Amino acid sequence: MMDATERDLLQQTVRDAFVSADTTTSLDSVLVDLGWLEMLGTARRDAVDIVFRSLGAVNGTSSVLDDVVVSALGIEPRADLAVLLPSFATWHAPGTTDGTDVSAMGVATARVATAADLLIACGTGAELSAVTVPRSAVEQRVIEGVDPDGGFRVVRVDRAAIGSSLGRCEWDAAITWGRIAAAHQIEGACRSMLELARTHALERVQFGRVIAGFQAVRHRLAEALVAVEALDATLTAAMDEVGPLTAALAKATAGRTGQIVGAHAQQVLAGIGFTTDHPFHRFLKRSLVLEGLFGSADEIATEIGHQLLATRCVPTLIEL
């Protein structure tokens, strides 16, 4: 793990490298600059918490987070392989098998479209096994609604056969890891739309007065920062006990927090967050893509009362 000196100094290069970056330029190809897959090979808590809250607070667009779902399956990461996520809304492993044959439809990452192979895991309850396909065997399409700039694409795969076993435990940490590089990424959108909107309240003028003077900004500013530290200590603590509830909650609290950040900021802003003319829409768009991704805030939470009251048993998610 980072000292506090090396943690600063490396969310530091990486916004930097982040927002100097110019428009040919993909974040990939930055990230590996600066050693990425050596960043979560070392430190992975620290590597998924600063480029993933990095991320999120310029809008970036990466594929990275294959390479946190692939290492969390305990397979190696490298640039040229992609993974199969679960179609949003789930979190279930995203292929099936029929005797010898896998077929299988989820999302992937823009990486889908270049890389060599696709890892897909397949199968239900303990038997798990994960497959790798060619490229050429993948329908791919690419998802424009809210957010086309966020290189999502849905996949398909007809048939492919079976491949090596996969431990439950390995998909569980796949899903805590992909889960908690969501919410972190879900973060940065937050304070970006927070700083937006209150950089707006300061400059904005109405009946003599800047309106980050009136009483009803101030308290739609407050709630919207309340929140954003609710999901950072909730990140922390979830970081601390890494583990398939904690970063179910995590998720959780992410989904809701770009909710309520969201709505506030866009009241803040008034006119002008509706428009596309200011960057607003576009971190409230990847926010909603973000929150689908692993299973929405309400879906969750459903799942996490499911549990409770058929194990009749809280668990202690810290010891404090």
Contents of the next structure:
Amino acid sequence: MMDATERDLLQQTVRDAFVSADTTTSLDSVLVDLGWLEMLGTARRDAVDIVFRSLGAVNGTSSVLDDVVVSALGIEPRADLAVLLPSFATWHAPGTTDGTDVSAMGVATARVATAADLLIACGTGAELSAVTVPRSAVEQRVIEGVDPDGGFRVVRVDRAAIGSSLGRCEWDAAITWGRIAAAHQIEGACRSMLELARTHALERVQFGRVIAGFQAVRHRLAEALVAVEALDATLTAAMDEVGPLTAALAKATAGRTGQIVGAHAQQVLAGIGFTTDHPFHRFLKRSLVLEGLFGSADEIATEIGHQLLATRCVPTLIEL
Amino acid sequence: MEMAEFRTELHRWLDAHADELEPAFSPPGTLDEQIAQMQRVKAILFEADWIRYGWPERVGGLGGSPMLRTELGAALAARDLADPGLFSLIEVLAPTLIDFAPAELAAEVVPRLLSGAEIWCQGFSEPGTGSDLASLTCRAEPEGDATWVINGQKVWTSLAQYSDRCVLLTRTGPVDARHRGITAFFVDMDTPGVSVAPLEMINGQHEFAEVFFDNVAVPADRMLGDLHGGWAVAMSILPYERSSCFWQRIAYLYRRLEKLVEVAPDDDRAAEVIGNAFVQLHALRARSRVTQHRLADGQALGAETSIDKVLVATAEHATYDAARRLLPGVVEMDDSATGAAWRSEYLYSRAATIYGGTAEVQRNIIARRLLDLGSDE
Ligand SMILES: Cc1cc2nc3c(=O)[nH]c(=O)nc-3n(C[C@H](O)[C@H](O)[C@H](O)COP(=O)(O)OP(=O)(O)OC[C@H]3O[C@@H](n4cnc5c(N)ncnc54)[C@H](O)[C@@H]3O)c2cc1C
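Form predicted together with its partner chain, following the form predicted alone:
Next comes the full complex, this chain leading.
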């Protein structure tokens, strides 16, 4: 655990680093210099919370998600180790292996372009194993998509020889932490979208008054704040009791919150927010991508609904 | 007692006394049956001390964190032993007496509320005064030094016809003094001149009523708080209403969703509907827990509880919308006891965005006070 001063300091440093960094690599290396990799071992909750919230708030692009997923798998993260993430809107382990060769399909952060190795979780159910392949065995293509600045790549590995076998792995833990990280990033992005819309509402004059005076505008922004605060609370709950279900609930809430805040902020920003001169569009686009990462709101909700129907009970999860 | 220990012991005790506590009717039951059940349960819990935890000793409580009593209310709601809407009136009204009544009066009456000997009601709304509470006109005039005389009308007063007392807001200053000219009284409902006319609600129950005051004489020592200080009394209710009451409501909604999960088909559509309702309930519960802890830590709760209110109302709608979608015809056409229960609750759930400050009023508060958007005038 970090105390409040340490948290504040980390947050400020991270934000400054995001603002001054101009390429992904430099941003990642600033974090590594700050002791990010060690923090993942000693204070993972605080580190993920602060770094990903800040990342979302400034719309920074980074590959540190790889380190979160790798360390959740129980493997030592390294700046030159990339990890294969599940394809968009899915969350199963991306690889299959026969013990000698590995094949896989998924997405990866920009780190895969420069890393020495790519880590791939293979298999299904309890039979999961983690293997690496050298970068030379990886086919990759930059995803332009809705958010070309996101740095994501689509990755294919076709019957490549295993570089090293790292043994059994807990994919659930990787998804849990991946979802927690992405949900924090969405919260950061949502707070920024809301603030952009709020500032605009207080400055834009129509019909002789600032539009913040119109109840329709006020209520949209109020709805957005309600959604963001609810997300914040689910993240607190997920961090108090880290587990697959609390993380899934937080990620589903994050996906929904991104939709709600994005829609209300966009409506309030109207024409100016429709241009690429205004920063809003970047946050909206990033949040669309982040919603799909490790499962969209609806997909996760459906998955959870199936769990409830299978057990015929509704767990409370949180107590006073 | 610590919360974890309290919870374990309480549930063990509730398990052991399940037969004795169980309602004698099958749900939904009539309102008379529900109220008799609630008062019976309160009496048993008072006898066994459970309902005294979390209340100050000077009003017959056993002290400890207010969260203890919240936990009790939630346990009762989750076990369907008392309707949380009715039960949580304790939370709305007892703190008001504790904070604003003369000490002897509070010591005398609060134990009677807790033990099920009495029911109280909240007389705030009037025919011309709903969201704009500061415009109320039911008048109280002084008569000599020792008496106030009340004339006017209240409306939608929950449980008025069952009540022994009423926490009443009256106009003591000019109407255009708005919230500065309001005074609260603790009025015995059997005082001559008080008459109650129950209203039929949308679900067929008569849970609230019109209350008429015709030259009702109230002793001056029944004033709650200061003369013209009624607004502070009214506002003091919010922290409790928005924390403990909500936690009880949430426990109830979890149980409702569970009832739905017990009977819903196991297919993709049901999974999506139920999953989405659960995601909302979980977010609400997470938020409400943060709020409870802030209150227990001695922080003043204010406008941010409007967020809790919006979340409760939205989640309540979502829960019953899910039921209506997944149990086709049950709300509309099913005349069995199960159908009647879902129907009554579904219809009642729509009140969630109306009482305790409407959804729109909450958004106004959020916009003004939390987002700092300035005035909307
Ligand atoms: C089941 C139930 C139980 C109740 N129990 C009690 C009780 O025990 N004691 C008691 O005193 N009262 C009780 N009430 C009354 C409740 O507090 C009022 O209904 C509530 O405050 C709303 O007032 P109103 O009905 O007059 O609606 P109005 O205030 O007339 O509002 C009508 C509509 O206009 C909207 N509106 C009003 N003002 C604004 C604004 N400034 N901006 C935007 N929209 C606005 C509202 O949101 C609403 O949609 C109960 C109500 C219900 C439904």
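For clarity, every value in this text was computed on a predicted model and none was experimentally measured. Residue numbers count along the first chain shown, from 1. Between two forms, the rigid core is the largest collection of C-alphas that superpose within 1.5 Å.
Q: After core superposition, I'd like to know whether residue 169 moves between these two forms (criterion: C-alpha shift of 2 angstroms or more).
A: Superposed on the core, residue 169 moves its C-alpha 2 Å or more between these two forms.
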